[in-house]
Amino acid sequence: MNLQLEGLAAAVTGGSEGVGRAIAEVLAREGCDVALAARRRDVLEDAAHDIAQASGRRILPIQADLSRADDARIFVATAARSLGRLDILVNNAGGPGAHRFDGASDEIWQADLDVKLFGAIRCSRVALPYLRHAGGSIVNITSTGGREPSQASVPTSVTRAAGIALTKAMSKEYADAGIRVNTVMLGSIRSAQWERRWEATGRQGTLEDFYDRAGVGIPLGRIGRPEEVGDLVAFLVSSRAAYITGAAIAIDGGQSNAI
């Protein structure tokens, strides 16, 4: 299927590794120039170099801490100016942050909200004028925990629920401008976080064995792959998904119970 993304420009936060990097790789492979934001310059620049080499597209690394309002503004504005346009924004910044309610301080709550929710709000605010001109698209990366919070899942489950609501509200507000806004809700996806869990076990067995064990109980029988998230995002921002907005799509192998 030709997604017709050739020549478009995308900005991806949290784009140096894991799901964010996979999204950037797929978009570049489909013909997009991509700006990447992350906090660690070395990892960010390595990712940009590798994606550019593999795709032949322009990949722009921009060091940014999305918990800071100025960084969010500068990232999006620099991406649009340097790439000459902005058609796609993927708000992906932020890792897991799961605690018991009585173990989560104000500082923990604020840090999670600043990166995941306010990072998306601030980047979207700056991107809107460019997207309005392009008839562009926003994808917010959230999680199935935003719909089905588990025990000891704050603040991330609450922040992700807010991200899902933000998606629906924005989709209604900007539909008449031709801007589509959707969210992809992650289940269990291979990532550096999972690798750290494996290392915390003392590396018992191989990493693949660890992933196999983690897949038990998931209806499809396995952990998801980052590139599968990238493929879904690429479809959602393409003209093939022109009638999809305000959608919250779970990519979790059938694990969640919500419809």
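Numbering follows the first chain given and starts at 1. Everything numeric here is computed off the predicted structure, so don't read it as measured data. Note that the rigid core is defined as the largest set of C-alphas that superpose within 1.5 Å between two forms. What changes on going to the form predicted together with ligand NAD:
- A movement of the C-alpha atom of residue 219 falling short of 2 angstroms is seen between the two forms when the two forms are aligned on their rigid core.
- Taking 2 Å as the criterion, residue 53 does not count as shifted between the two forms: its C-alpha moves by less than this amount when the rigid core is aligned.
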Second form
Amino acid sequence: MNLQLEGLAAAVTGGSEGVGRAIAEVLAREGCDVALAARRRDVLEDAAHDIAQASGRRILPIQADLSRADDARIFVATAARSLGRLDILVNNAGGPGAHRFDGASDEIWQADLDVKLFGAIRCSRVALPYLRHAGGSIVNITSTGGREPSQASVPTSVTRAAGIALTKAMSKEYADAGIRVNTVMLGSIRSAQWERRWEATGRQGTLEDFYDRAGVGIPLGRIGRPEEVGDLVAFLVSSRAAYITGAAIAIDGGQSNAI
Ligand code: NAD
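Can you swap the form predicted alone for the form predicted together with ligand NAD?
Complete assembly follows, chain above in first position.
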């Protein structure tokens, strides 16, 4: 399927590692120039260099802490100005944030909301005028936990529920401007986040063993690969998904129970 993404420009938050990096790789492979935001300059620049080498596209690393209002604003504005246009925004930056309710302080709640929810709100706000011009689209990366919160899952499950609602509300508001807004709800996907979890176990067994154990109980028998998320996002932002907006699509190997 030709996604017809050639020549478009995308901004991906949290694009230096894991799922965000894979999304950037797929978009670049499909012909997009891509701006990436993350906090650590070295990791970000390495990712941008590797993706540019592999795709031949322009990949722009912009150091930014998406939990800060100014950084979010400057990231999107710089991306659009430097790439000359902006067609696609992927709000992906985030990390784990699951605690028992009685272990979650105000600071923990605020930090989770700042990067995952306000990061998406602020980046979207700055991107909308460019997207309106281009008939572009936004994909918010959230989690199946936002729809099916489990025990000891705050604040992230609540932040994700807000992200799913934000997606639906914005999709209604911007449809007439030709801007589509969707969310991809992740189950368990291989990433740097999971590697850090393995390291925290004292590297018991190999990383592959760790991933195998994480896949037990998932109907498709394994956890997901980041490039599988990249493929779904690339489809959603493409004109082949022109009639899809306000959708919340789970990519979780069949794990969640919600219909
Ligand atoms: P990861 O840790 O491998 O990558 C996260 C990326 O976000 C990195 O590039 C990191 O630099 C960036 N980031 C984090 N906080 C940031 C901030 N304040 N400012 C700028 N960049 C920041 O994690 P991942 O697994 O690839 O996760 C990607 C997204 O998917 C996250 O929002 C995560 O919560 C969500 N998610 C992942 C899974 C999973 O199983 N991997 C499941 C559910 C949701």
